[in-house]
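So this first bit is one chain, no partners, the form predicted alone, shown in structure tokens.
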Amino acid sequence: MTVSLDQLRRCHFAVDLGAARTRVYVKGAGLVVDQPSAAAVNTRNGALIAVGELAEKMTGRTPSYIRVVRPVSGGTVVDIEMAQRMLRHLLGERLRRKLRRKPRLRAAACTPHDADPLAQRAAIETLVGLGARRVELVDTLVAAAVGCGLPVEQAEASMIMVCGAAATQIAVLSLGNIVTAERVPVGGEAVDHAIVQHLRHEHALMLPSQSVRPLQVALSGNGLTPHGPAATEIQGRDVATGLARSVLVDTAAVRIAIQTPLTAVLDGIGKVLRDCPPDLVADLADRGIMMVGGSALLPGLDQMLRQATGMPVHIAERPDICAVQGLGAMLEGRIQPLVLNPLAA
């Protein structure tokens, strides 16, 4: 399945439904929504209590009858009805009325490179429920490459790595097409889980879920690199007693725990390079890898990849919003017509 730039220019808004955050770009208005993909629901009557950042703050802090749900997992909508309700509240009544006035409302949405037909259908039905008469699906890899300014329309190789919450997608692009790509089921959530499991096994300490990501920065001045403090004091809950307790955590051991799940990402990069034509690999030796996605901001990840691959590694200026910005550039017609944006079926 393919979608042309002419079709995308007819779209009125674009949605990037990610496992961690949901972003909406409206043509002529720019990025209007950038909120966590979370919703708090009253299980007694099904009422929606909160969405976005407010629902995210409720995680782990609600009574038993209030449940915080995530309707998107790994870039795929797993609960269409909840995703529609979440998007309606995030957009707001005023913006929804403005969109409904558009004749034959069209929408664009990002989907993972290896999305199966069911995942594509779920994304389409989610936006159709918001009033869209037609939905164009765009490969996340191409949208992110356009959003971070890679010259994907040229006859030269561009390598991009989309670091998501649930998965990492790696691809080499040339002449507006994906030459080879790989999806690795390891993302920011796997790194968070590795830290939590390390503290539980080594220190019998349970760490609050919302404290994991700040801990990644606090553990070392350079994240995954060994140039930081030898130990860091961490507060959490004792597994045995349930009481609050603080421990002194060895940062070297935590760096090892973080690197373990990232070996799969290195394997994915190696597979993409092996499947890539030699002429394009020669281009990548100079141009390197462009990292986008929220998990690209993990401190020291770029340096670890640079040491492991021997290639230059760059982080986009705003890696977290590159995909939706790329969609916006396509909607606004700000890219060369040569880029056709294929979507793997």
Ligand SMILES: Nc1ncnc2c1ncn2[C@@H]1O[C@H](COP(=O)(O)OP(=O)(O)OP(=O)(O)O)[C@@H](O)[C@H]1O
The other form holds:
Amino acid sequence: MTVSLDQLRRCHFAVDLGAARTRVYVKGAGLVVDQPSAAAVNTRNGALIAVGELAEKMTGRTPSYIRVVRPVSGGTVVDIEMAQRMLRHLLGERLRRKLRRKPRLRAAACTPHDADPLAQRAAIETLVGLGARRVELVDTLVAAAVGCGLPVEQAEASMIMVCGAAATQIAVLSLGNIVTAERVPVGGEAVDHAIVQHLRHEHALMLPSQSVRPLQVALSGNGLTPHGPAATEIQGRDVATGLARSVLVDTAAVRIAIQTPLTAVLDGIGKVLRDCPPDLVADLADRGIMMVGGSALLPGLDQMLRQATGMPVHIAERPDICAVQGLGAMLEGRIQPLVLNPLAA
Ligand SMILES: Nc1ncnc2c1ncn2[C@@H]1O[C@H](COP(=O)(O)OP(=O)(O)OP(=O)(O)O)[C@@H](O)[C@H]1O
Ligand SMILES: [Mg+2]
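Shown: the form predicted alone; wanted: the form predicted together with the ligand:
Okay, now the whole complex, with that chain kicking things off.
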């Protein structure tokens, strides 16, 4: 399936349905939605109670009859109906009315690099339910590369690493196409999980999911690099007694705990480089790797990759929104007129 820039320019809105966040770009209006991919549902009557930020805040704090669900998992839509309801609410009545007025509503969406036909269909179905008559799919890697301003259309290699919540996708692009790519099912969620498991095993402490980020920030500049304070105080709940307790966490030990998921990412980079033609690898040695995606902000990750690969590593200006911004640039016709073949492997 080939999608040309011409077809993308005719789209009215673009959606990036991520495992962690949902982002919507409306042509002429810009990025209008950037919220967690979560919905809180009343299980007694099926009513939607909250979506996005509000629903995310409810996670782990709801009475038994309210359930916080995530309609996107591992980068694909797993509950089409819920994804549609969530998107409708996130867009709001005013925007929906504006989109409904278009005679033949067209939408674009980005899908993970190796999305199978079922996952692609789920993304299409979700947007058709929102009123789209035609849906164009773009590979997330291409969208993100365009969004962070990499010169993808040139005959020079660019390496991009999309660090999402559920997966990390790595690719070498040249002449507007993907030369080699790899998708590692390890992302920000796996890193968070490794930290939570470490505290549970080493300190018998249960960490609320919201406390993982402060710990990462505390690790900043010392968690993945060997400088800075050796310990950080963390609040949690004792596994045995259930009582609140705070412990001093050794940052070096946390660094070791998150090595396992990060090793898988390093293996992915190695595989992409091995599969890449030698002429392009020479370009990459100078240009380095561009990191995008929310997890690119993980403190010290860039430094670790620099050390492990010996290549320059850059973080995009707004790494989290690169993919949707790239889709936006395609919709607005802001990139070179060149035929993209975003779904070609
Ligand atoms: N400042 C930060 N430091 C560390 N991690 C962060 C930061 N900001 C976001 N993240 C992590 O980034 C992830 C979200 O990234 P992103 O928004 O790219 O995901 P997504 O597009 O929803 O996921 P996917 O593309 O895998 O479906 C989360 O796992 C979150 O924990
Ligand atoms: Mg994403």
